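What follows is one chain in structure tokens, specifically the form predicted alone.
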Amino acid sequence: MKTLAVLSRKGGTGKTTVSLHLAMAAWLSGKGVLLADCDRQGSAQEWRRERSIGGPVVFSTKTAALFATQQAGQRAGRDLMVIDTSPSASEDLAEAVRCADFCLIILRPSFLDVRAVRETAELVGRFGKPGAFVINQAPPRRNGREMACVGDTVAQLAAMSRPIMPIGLRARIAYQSAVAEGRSVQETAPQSAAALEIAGLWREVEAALWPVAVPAAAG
């Protein structure tokens, strides 16, 4: 079983929305998924209660119990555990990073969000874990061009020596509407721009978690 930690020390970044949508993308692709809800607000649990059909198993837990939750998921034959972390102190995030095979650091394209992720990126580095930034809630392009805040954010993140996922997520009402129904955008609007974004982000995450071995050259 692989473990994906979705991290943000700052509230309002859309971390839970990203966690839910990636868990759903994995489940829709046929994987057995456990979503560990470590957020004190229990938003992932609220989403699961709204859902009347099958989907990922959502388990409310504390970061101190993540290793035990991970072991239980492995015994149950799950393929993936997604950790929806709480925007909290470094000691809580540290346990999630410790358990993770890959870390996604979520932020919006803003000065304060960039400042907040620096310590998280350093924490991931101290544990020697692979990971990447995901820019979420980015404003739409105007006349085909990115807003200045997106370019500024990319430039500042580049200085932190950690990759940025090539698929970012735009600020779209479709995400919140789907979550309110206990669904994902891939279910409510499968041909929408939001659904294509999530599918693309999941492909990048899946490749990071299950890299394809390159055959050795002959000779």
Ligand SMILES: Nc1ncnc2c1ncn2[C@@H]1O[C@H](COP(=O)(O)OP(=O)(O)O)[C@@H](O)[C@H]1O
Contents of the next structure:
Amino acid sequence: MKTLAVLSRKGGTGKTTVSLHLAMAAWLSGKGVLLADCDRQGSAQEWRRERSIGGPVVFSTKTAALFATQQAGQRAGRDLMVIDTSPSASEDLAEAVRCADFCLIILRPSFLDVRAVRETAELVGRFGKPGAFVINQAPPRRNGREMACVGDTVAQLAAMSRPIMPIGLRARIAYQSAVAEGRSVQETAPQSAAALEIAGLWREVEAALWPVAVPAAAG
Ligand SMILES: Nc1ncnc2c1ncn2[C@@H]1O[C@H](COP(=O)(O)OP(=O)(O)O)[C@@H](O)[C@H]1O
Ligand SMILES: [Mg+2]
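Swap state to the form predicted together with this ligand from the form predicted alone:
Let's see the whole complex now, leading with the same chain.
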């Protein structure tokens, strides 16, 4: 079983939205998925309660119990555990990072969000874990051009020597409506730009979690 930690010290950046959409993308592709909800607010649990049909198992857990949750997921034969973290103290985040095979650091394209991710990126680095930034809630392009806040964010993140996921998520009502119905945008609006973003982000994450071995050159 692989483990994906979805992190950021700030509230409202989109950890839960990204966590449940990636958990769903994996589940829709046939994987057994456990979504570990570490936030006492239980937003992922709320989403799952709205969902009257099959889907990822959502398990509410304290960060201190994450390792045990991971072991249980492994014993149950799950393929993937996604950890939806809370905007919590660094000791809590450290436990999520410790359990992770790959970390996503979520931020909005804003000055304060960029400032807030530095510490999280350092924490991931301290554990020697691979990971990448995901820019969420990016404003739509205007006249085909990115707004300055997106370019500024990319430039500042570039100095933190950690990759930025090539697929970010735009601010779209589709995400909010899907979550309110206990669904993913891939179910509510399969042909939409939102669904394509999630499919693209999942492809990147899947490749990071299950890298394809390159056969050694013969001779
Ligand atoms: N890409 C997006 N487009 C539109 N709304 C979003 C997007 N990502 C998150 N939101 C909204 O922003 C708010 C915070 O998102 P949430 O996923 O709960 O963040 P966190 O878990 O980091 O606190 C929610 O109301 C959510 O619906
Ligand atoms: Mg949340």
